[in-house]
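Only one chain is included here, represented as structure tokens and corresponding to the form predicted alone.
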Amino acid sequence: MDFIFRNKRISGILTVLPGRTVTFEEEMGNYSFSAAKSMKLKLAMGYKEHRIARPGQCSSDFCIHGLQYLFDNGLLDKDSIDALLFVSQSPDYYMPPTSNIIQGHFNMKHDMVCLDINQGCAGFEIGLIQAFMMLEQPAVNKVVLLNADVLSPKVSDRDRNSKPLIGDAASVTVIEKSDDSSVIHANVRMDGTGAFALNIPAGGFRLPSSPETAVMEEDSAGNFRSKDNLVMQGDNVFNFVQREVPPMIDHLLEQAGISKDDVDWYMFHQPNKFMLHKLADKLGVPYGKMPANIVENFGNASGVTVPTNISYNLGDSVVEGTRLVCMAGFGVGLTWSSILMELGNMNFNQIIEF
């Protein structure tokens, strides 16, 4: 599905992350590899190092402490948000709506919209879309969107597939209403027969977490995960993103009649920098427009690696000029999807530790 939006703008990126820092040679005596054979993992992969939540820290708490900074600091007016957006898959309870929490924690006004949206890989893209959508109701002029996702705690410690990236962050981003009207490009494709190449098996109504999905079990490359853990099928979801994401792009670019060339940054989500680099040798996008560092410094933490790549990489560049910018994310769901716009003039980009 593809979507064409004028007149509004991101007005500023604030990331989050934990302050706990966790390298890979800590964790990698927990797997059943040679030492030799994890290092060799850690060159292909891009592993480094990653923030990790400490016990008992939530999403919500990422994205109150980011919007208090924000408050605190004159960047946002708490009275100016006309709707919350939050975009996870690791919300605080089953319900009530983490929104609806974060909204209550504040006071914010009544009159306005709160709206959890489960997402992952995608979510940002997601979000922007529904926060550019809102934002054609004469109503609503501000839409504060939340990404954040602690899945740490349910990524096994022997899990050497996913627990050397998985990371934990949040972000919080501010679309509004705008006089320019360069156009936004987007477009969103879903797949749900694919939908369990990433799954935690129980937890959920279908299969309670009980002692029995506890039980740790051995997988055949050598993993130790129970029911209770994150499980991602690695090989179907990296065949995944290399059929289906070139031609996506590649579909945004020809709706928006540019080049590949024309784009100066393409900002992707950040699995792990090997599948990066494939994707960029496909889409023949240099490694330089692509960065492939979010992994190795901070984590995977799903659809806020992409916000998050924008504040590390792309600084104060998009708060002092302008740059055209090709957002993407993909996975669970399986979901992907991409924007094309202009990314310049912003109030802020920034990071923050929490």
The other form holds:
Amino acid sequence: MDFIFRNKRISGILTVLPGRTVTFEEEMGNYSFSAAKSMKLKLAMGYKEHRIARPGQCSSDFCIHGLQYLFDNGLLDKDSIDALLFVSQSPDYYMPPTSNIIQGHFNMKHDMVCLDINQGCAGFEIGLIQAFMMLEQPAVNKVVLLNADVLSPKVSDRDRNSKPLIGDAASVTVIEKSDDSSVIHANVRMDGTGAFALNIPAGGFRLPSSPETAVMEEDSAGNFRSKDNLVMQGDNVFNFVQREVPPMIDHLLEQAGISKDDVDWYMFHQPNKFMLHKLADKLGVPYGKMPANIVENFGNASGVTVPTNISYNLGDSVVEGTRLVCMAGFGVGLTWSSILMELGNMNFNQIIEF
Amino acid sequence: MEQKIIKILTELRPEFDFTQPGINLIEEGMLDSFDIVNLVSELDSTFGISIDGVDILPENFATVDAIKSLIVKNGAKE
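So that was the form predicted alone. Now I'd like the form predicted together with its partner chain, please.
Full assembly next; the chain just shown is listed first.
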């Protein structure tokens, strides 16, 4: 499904990372690999270190810390927020919605919308599209998109498929109406037949957590995990991404009537360096235009990787100037989505720690 | 080309003999998905190619002949 939006802009991105860093070397003894093989994998996949929340820290804690920072520094007016979108797979509770908890924490106005969206790797693009649609309404002038995931507690320490790459993080993105008439092109694709390519089998209503679901089991590749842990069918996810993402990007650029060379940056979701380099090769995009350094420095925090990528790699260049950016997210759902838009003259674009 | 492929495979998994004819490297557990990642990286740099991501499927790494066909398809010169 294709979308076109006008007169909207991202006016700020704040990425909030845990202050705690864990290195690949600290964890590789947990995996059933030789040290030599682990080090080769480290190079190919780009594993170095990742940010992991401290026990007890939840997604909302990172969002609240980020919002408080923006309020305290005069970068965002609490009363100007007309909608609070919280995109995550790790809400604080089944009920109430985490967005309402955050709204209540700050005692925000009642004349606003709070909405939780269960999305992961494409959560930034899904959240932006939702924000753009809300901004079509006369009553909505400013939307705050919160992407947050603290999934590390759900990943087995002995799962070499997922543990080396997982990261925890949150981002606060401010989207508002603008006089700028430049066109934003976007698209979304979904395939629920692949819904279990990434999943956590137990802990929901279908299979509640119990002593039985906590039993660790070994898979054919030597990973140990329980039904309470995240499972990633890495091969299937890799093939899905390589098959579906390049034609989606080609279609997006065709709709916009521009060439690949016209795009300044390809800010993609960050599963691992190997997968991103294969995507860049397939698309014919130089590695220098498609950063692949988020997993090695911070880990993969689902829908937070694209804002982290923008904050870390573009920094002040989109505060002081303007860049044409192609964003893409792909993963759980299965969901894949992309957006082409100008990022520029932002009020802030930075990373803080919590 | 076969010798280069066998050399790369042996460096990845020195505990196995990759010169055995007809053996299925996947079914026999001689290559897992992470070996394939490392193997693709080595093949790309050795032969100056980039194996298409959609071709990175277990069946294309099941035998030395399959690997040879894969890299030729992706531009490696015999």
